[in-house]
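Shown next as structure tokens: one chain only, the form predicted alone.
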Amino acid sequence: MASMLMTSLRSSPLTSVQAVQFAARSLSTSVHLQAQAKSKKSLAKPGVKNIVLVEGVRTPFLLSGTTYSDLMPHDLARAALQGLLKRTGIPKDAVDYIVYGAVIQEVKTSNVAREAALGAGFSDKTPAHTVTMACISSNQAMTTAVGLIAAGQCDAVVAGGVEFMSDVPIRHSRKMRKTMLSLNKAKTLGARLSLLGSIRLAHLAPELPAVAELSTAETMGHSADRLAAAFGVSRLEQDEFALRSHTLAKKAQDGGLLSDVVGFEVPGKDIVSKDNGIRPSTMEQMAKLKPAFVKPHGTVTAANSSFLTDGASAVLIMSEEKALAMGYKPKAYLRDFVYVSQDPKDQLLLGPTYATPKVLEKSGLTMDDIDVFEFHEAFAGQIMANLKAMGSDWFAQTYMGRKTKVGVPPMEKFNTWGGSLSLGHPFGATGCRLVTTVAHRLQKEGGQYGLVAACAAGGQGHAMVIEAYPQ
């Protein structure tokens, strides 16, 4: 597939000139961009539940290793909750079910969406899962909120994420852990004994959560590396992308767009109010890294990469009767979604060009009806990838089996407040976000539909259409 793609795609319609200036454009189009008034229909359908985003919200999300450092996932993901009960006044015992993703299960916490929320005060009468999809884990989560709504299940539902990379587990190796669960059946001094002296210096070493896919035993920053390859992304365009990122994130944590954020006052610490791995830098100093995966001739480094971040996050969802019922005033409608799953080797972090063209179908919508674009950004090169196989006919026909492309988002509406580069990417939390702000991008500049999509690992991925609610 490689070998195909670097032929057929350089010569595709968005090249790498274009990409780079899409990118400066975007630089150079503000925030508060006024989408064109358009007289568009609503998305609701007969004998179908509206199903709405009441608030979502959010800790800052942190650098991993910072002021975070010495808390556990279920203490931001607590922090969240309460944030959200605090913004919108709901009782406590009004909220029907909890759902929570998460990727790195802390083991004291295997459900870390029941602790959270008992510790956030929620009634122990309101039933609590987590749920793990990868990247995108709180997705999954605020879709199974949709489905238990929709089948007149529940009313009110908070969903949410957390990742807490400043303390991930690490076990020792299976040889210790065999010889620790033998010497506890044990049942005499002398069979302990033989156990004890059956340790070698071997068995101390310690494993690592894994960083590599087990179907592919490949690390998906190697995997990004190579998609930017396949595709012809270039270092400079992948360099290019990240600052337009981290400027745009700048401009919008400066302007107070993001309205998110809840402050959170961390157990002998400071109150943490802002995101802290918005790094605004140059180009002349991005070009000085060296490539974090692929040695020595790779261009995905740690600048043009997400970064470990720990972070939780929180979003209301009700049914807009009961919404109305109880006095708020929804954000926006949650419409049709999909996921999509594909091949994980040469495909991993494809997941938005073969989810977008399934979603806006099951809509009846184009491109062209979308006022905001909010992707998941892993890295800059799987970015850039994406947006070159949305723009090549030769790829929809060859790998998805359709007539043309789907397109290009435009720049100027495509992650104009940042995006995980910029502002982080805890993995378990980074979905309700991507939702959030496309609700409050609608609200500032007048669109009516957004389309949220993201890749994960396993080659998965996941689109949404949001549809603004009636100002």
Contents of the next structure:
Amino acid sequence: MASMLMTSLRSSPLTSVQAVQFAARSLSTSVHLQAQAKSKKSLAKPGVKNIVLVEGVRTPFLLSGTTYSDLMPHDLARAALQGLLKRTGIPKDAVDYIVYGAVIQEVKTSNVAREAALGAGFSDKTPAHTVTMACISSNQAMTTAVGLIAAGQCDAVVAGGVEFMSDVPIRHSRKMRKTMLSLNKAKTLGARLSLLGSIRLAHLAPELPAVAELSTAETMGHSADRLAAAFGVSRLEQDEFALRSHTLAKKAQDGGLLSDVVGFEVPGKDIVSKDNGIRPSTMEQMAKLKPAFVKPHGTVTAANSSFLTDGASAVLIMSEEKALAMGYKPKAYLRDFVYVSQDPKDQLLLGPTYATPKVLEKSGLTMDDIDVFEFHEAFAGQIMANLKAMGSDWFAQTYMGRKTKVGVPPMEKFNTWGGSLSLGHPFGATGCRLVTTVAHRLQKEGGQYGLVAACAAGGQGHAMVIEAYPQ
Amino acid sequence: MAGVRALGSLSRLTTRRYTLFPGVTRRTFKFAACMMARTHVSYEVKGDVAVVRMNDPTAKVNTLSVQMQKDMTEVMDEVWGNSAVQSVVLISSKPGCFIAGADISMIKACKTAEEVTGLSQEGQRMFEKIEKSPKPIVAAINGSCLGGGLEFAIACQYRIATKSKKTVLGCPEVMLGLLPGAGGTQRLPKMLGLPSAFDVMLTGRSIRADKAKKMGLVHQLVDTLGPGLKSPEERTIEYLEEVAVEAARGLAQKKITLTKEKGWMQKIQDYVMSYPFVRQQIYNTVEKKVMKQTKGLYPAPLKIIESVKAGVEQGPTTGYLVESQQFGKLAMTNESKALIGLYHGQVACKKNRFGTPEKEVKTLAILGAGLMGAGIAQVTVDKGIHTILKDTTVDGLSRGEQQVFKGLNDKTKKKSLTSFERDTFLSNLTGQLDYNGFNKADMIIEAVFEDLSIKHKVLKEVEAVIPPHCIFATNTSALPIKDIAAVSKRPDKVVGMHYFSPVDKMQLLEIITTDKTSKDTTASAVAVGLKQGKVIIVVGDGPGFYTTRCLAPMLAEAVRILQEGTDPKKLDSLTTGFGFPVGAATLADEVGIDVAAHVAEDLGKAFGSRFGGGNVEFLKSMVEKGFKGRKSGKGCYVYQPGLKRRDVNTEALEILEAYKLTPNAAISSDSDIQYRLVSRFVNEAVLCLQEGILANPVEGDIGAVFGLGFPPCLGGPFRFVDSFGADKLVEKMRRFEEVFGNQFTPCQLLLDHARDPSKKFHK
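Same protein, different condition: the form predicted alone was shown, now please give the form predicted in complex with the partner chain.
Let us now look at the entire complex, which starts with that chain.
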């Protein structure tokens, strides 16, 4: 009921001032919008601040264990921040706040946002915090920024995300840690010796971080394989989609479309300016790979999954007024967004299916209104499963409480510059890449509305509607 | 009776849920109609793979019934004759069931051992053809694959199982007093090795898919799927079929090889096993273990060993012959009939004959966080029911909550629960000292101290705070429910729920209704009990209800026997030798000497001299000395934590000296002592039926076996009367009656049965 009320409120006649603004904007955007009539001319809401994406950058996304291997997470984050500073030229003290997303925590820099900001030369008067929400961590960072601005607490916020998989914290076993901690407290030599004597070989076995759910103990790849099987996604379909991702990414890279990438002079190494995971292969070669998780009959392989990636991203988000006052030409409006969550066992990666209709309803748009889709590609099987779920009336009725299906995004609008499968997926940094890419694609292709959707561990999901800034 | 613990063979029988041979009678009448058409098995050729689907349209589960076997033979012949088919997939269309076992009505219909042997041989022949199939057959297993179902599966060349919780493999025949009679005793040792094969067949335990894979019982596992474009169950079966078809193709094209590289452990084991004296040693050890556990009262385990031995030592021809012959013999034994009767009884007691209650219980409040209260909480929280556990002291509450945690955590340690599930279940538990939230409770179970005035006080307090629809159940072992309900403002909502300790292990729940208890109240109590996983008997109100009332005279007799100078250990061995899982002296310790004294006195007052026998004063002196049984560390025995061995409590023997009686030599032989104990139990049970406390003999048998440990091989007191002969029992009782008087006077119903041999409790 509440949402219906809101929708009708939104579509009701606006106050005169806003109506003027509204008209002016629709005039200026009309050039690009002749082709298709939209459900709504703009998503500007009365009484709600317009929040804009001024700029978005990222370091090249590299396969983990390659050129970045000797760095630390905050080094990467710093590189992204410096890239953003360089590209926007924003005075460092004009930034009110910094939020970063990260998943695997380096214990030395648990608030990686602060460490990176200090290193990047931001004012030590600019507070920074780190958020975590699995693969949608930087989405959470961005929406946190949106919240700060919408609440009137800040005008300019830097959001970003970082993930560094070349080095992950590997811990001593719990028993060993317990012994070592007791050793700290042991007063006498005898007590120390007896503690040392209690160490057994089994104590030395290390504890590795796993991309597994605590609640189900299932790794994400395994869950993705089951999800693909549940929706009847074949190995062939997955390989085809993965190949599509790599091919499109390659084209985008070669065509210079990935302008969000900023070069990074890795200390002691060459300057890195390109993603290195884009490798279009052939169907035959991909077919040769053995399943990675479910053996021997699984369908998820190394070739149709996103790979472990190092990378960082950063975006500058401002209130429209402030951006304009500072002389910026914003790239896009950040509009409605939602977070969803569902069963972490059997629907772990179905976030986009649940989030998409919800955010569209919130903003009063339909699937047809969306010109640009950017979905996070965790696994080809996961994307295909989501597409099948979105195209199924039965699924929508049985599990989503909807009358009809969500609808399948047309492939010609879908991840046309590659995706996480090919560009890479640094968990904490992907969200900003998705949003920046939507903004760039809208600019390039002349569309008005874009949709970002992503799944995340824990059975969570996110979607955001982005509106092109009138050019 | 707060502490009856069943051990050994009983706990085997009771703690495992097995779904062999269900819903039979209906099917026997269907043959004629089904004979014509092929209704149970169909097949479809997918490329070069024939997918054979089993689906018994007349039942919830598939069984190897006459019709199923006939259809299967026809279909397989067609498949073998079809040159387009290179390999075969065998799958069930039923969610949650591959084949649950053989059809027991087939065995029941047989009059002689030879007929049953014939059945077994038919099965053997059918599976031999499967085993020797020129086209590889893949058994795709989702759900229960038990008994004959497993024997079918292991005759196939390749087995794929889903990881579903419902997928279990096993040979539960032994729990029905039978053996795997369609090649199981011959194929399993070859497949698993002697030790594992014996383990599987002698325990009858159900093996989960992942364990089965580790043992080598299945070749490949398939995950269960979640929601997709079809329901999870439907899609999982479809997926299993897809994977199985691929595997079948792989086998036909020799891309999958069946000979597995043997590990060095396996090689060593094979080498050692090649020596006859090593095998002999294994047979001996297993036999000894079986004898120790069954006291020779259960023939099936020994016959299983014999069949395995015949096959391994004398070759398959002899092996299969021995298996079928022994199967025939076992089917004719009273033990098997008793166990099958118990199985059917158990199935019947897992149904709610009072219908669906008007309101589902979503919040349950338990008063008293003692052993019982916490036990009840433990079996409730994991069923998704919000459970309030109330006690009067922080210490009591803390102990109770700890018990619930420990109970669930033990399951986590055994890996039957994940720590996450444990924590989620525990979040259903609210521990508290006040009546906060009782206004939302749908049912109260009080488990406070067994004292009428305390129960009255609690009932009044609770009725002031609970909503009108809330049911008040009292957990008592002997206090009449109507006495407790006397102070209630709404006696129609009062019911008795007698749990047995330890609640999480003992399967029985005795529900007691007064003439004022409404039908809906009973239905609700049964529904909650079933949710808690209990086997339920519903009995009428009266002192001691059914179970306590049967046990009391037996314990009174046990005390007299002790007073007559029989050593507690001797008494125990006499009772266990009769088939009781727990000896009488140990049972008294488990129940608690104080409880026994309390009950003996109460019931003595209610029933008079018939409940006499041992001197209650002896029990009271024990209690005075602090010998309250296991819980106090001393009773008939001395219990030391961590020590399995127990010694007789010599101080108790000293007390006994003061109450010494002279035994009457005419009725004090070992056998007489056994029958003195048993006949009092049985007579009281029959009297309960006569008086209408019991609704039927089935519930009487189930209550006695599952709640009190009456020998499962005898099938319960009523089946015992049927098989032993009422006349013979009466004759024995008359002899005892001469010495002890009315304690051994047979009741009228028993006399009726003795007079007319055609009268049976079980048809």
